[in-house]
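We begin with a single chain expressed as structure tokens, specifically the form predicted on its own.
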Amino acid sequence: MSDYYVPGKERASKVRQLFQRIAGRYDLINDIQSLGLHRLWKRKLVHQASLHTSAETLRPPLALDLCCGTGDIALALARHGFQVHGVDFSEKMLEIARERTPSELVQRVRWSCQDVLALSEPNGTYDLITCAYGLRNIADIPAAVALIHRLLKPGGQLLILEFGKPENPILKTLFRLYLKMVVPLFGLIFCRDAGAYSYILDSLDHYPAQRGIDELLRHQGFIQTSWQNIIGGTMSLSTAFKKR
């Protein structure tokens, strides 16, 4: 087990330590380990979001990007007309996000360094909430889902892009071997820390994945919940709405 996966009260501090360590190589390793496909999957998320925007007012729809990392989802949403709040608890990741923000988007995106579970904004603030490769890292996932439900406006949309668990036994075995044997090598080569990327499999083992998240969303009161499997379920894009 990776040194960075610690259940309980120390979980958040260990995950923060991990992302502070890998921030400078985070985007590079994402490109390598997914062969650049993560960019297509994130575009799919943004496309799904752009299909459901508020037409009831003249103001830009408000979006919250949780665990925003280096900002690719938040910046893409801003380019699609959203006013975006990007939240992450790694200041080094946010430094990269700020550096990547073009001048024409500065007024459309604000960045906050804080723990997702500490967000205290008013109920019903956002039209859209997104979380790409972040929900799995939050110390209390049911609490995060409850927070998301509270922060969404009635009729608001939630989109979660995350690692999944394939149901095909052969694909499941191959995927686990890839995460266990190959991905940590990228961490060793580029960050001199194999444990930073063996963490992915450890965290995935404790993550309810697409079916479990869908059940959790419905239990919280979300409606029209669904998910799209990507590459046989190794990744998934979950969608849900808050009842009007």
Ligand SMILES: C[S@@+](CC[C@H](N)C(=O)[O-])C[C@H]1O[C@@H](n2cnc3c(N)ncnc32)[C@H](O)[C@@H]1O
Contents of the next structure:
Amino acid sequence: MSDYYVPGKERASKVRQLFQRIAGRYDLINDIQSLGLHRLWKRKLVHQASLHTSAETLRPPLALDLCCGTGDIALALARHGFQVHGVDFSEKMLEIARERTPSELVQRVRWSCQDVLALSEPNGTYDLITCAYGLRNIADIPAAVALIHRLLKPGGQLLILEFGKPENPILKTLFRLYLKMVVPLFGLIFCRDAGAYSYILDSLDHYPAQRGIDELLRHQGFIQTSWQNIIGGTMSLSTAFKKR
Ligand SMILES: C[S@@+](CC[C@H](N)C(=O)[O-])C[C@H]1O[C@@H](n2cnc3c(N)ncnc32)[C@H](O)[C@@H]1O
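Structure of the form predicted in complex with the named molecule, given the form predicted on its own:
Let's see the whole complex now, leading with the same chain.
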């Protein structure tokens, strides 16, 4: 098991250490390991967000991007007219997000360095909450889901993009082999740390994935929950709404 996957109290500090370590190579490895496809999947998420957020008021809709990392989703949402708050506990990932923020978007995005579980904003602050490749890393996933529900406005939307668990046994085997044998090599080559990328499979094994997350969301009181499988369920895009 990767040194970075530690259940219990130390989980968050190990995850933070991992992203501090790989921040400089994170975007490059994302492009390599997904053959650039993560860009399409993120675009799909932003498209889903725009579909559901109507301009009911004059002010721009408010979005919270959890585990924002180097800012792909937060910046894309800002480009689509959202006022965005990006939150991440890795200063180094946020440093890159800040550097990547074009001057015309500076007023549209606010970056905060903190653990998402410590967010203390008032109930019903956001029209939209997004989390791409973040939820799997959070030490207490049910607590994160409860927090998201609390922070959303009635009628607000949640979108989660994550690694998934394919049900086709052949695809499942191939996908696991890819994560076990190939992806850690990218960590080794680009960060001199195979464990930083073997972490993905370890964390996925402990993550409820698309089905389990959907159940958790319904249990929390979310409505209209659904998910789309991407590449046979190796990735998934889940969505849910808070009752009006
Ligand atoms: C795999 S990266 C995803 C980054 C970005 N959302 C993307 O899709 O490219 C996961 C990010 O979540 C952050 N993270 C993990 N757990 C967190 C927590 N509890 N609070 C804040 N950030 C967290 C990490 O620092 C890292 O930047």
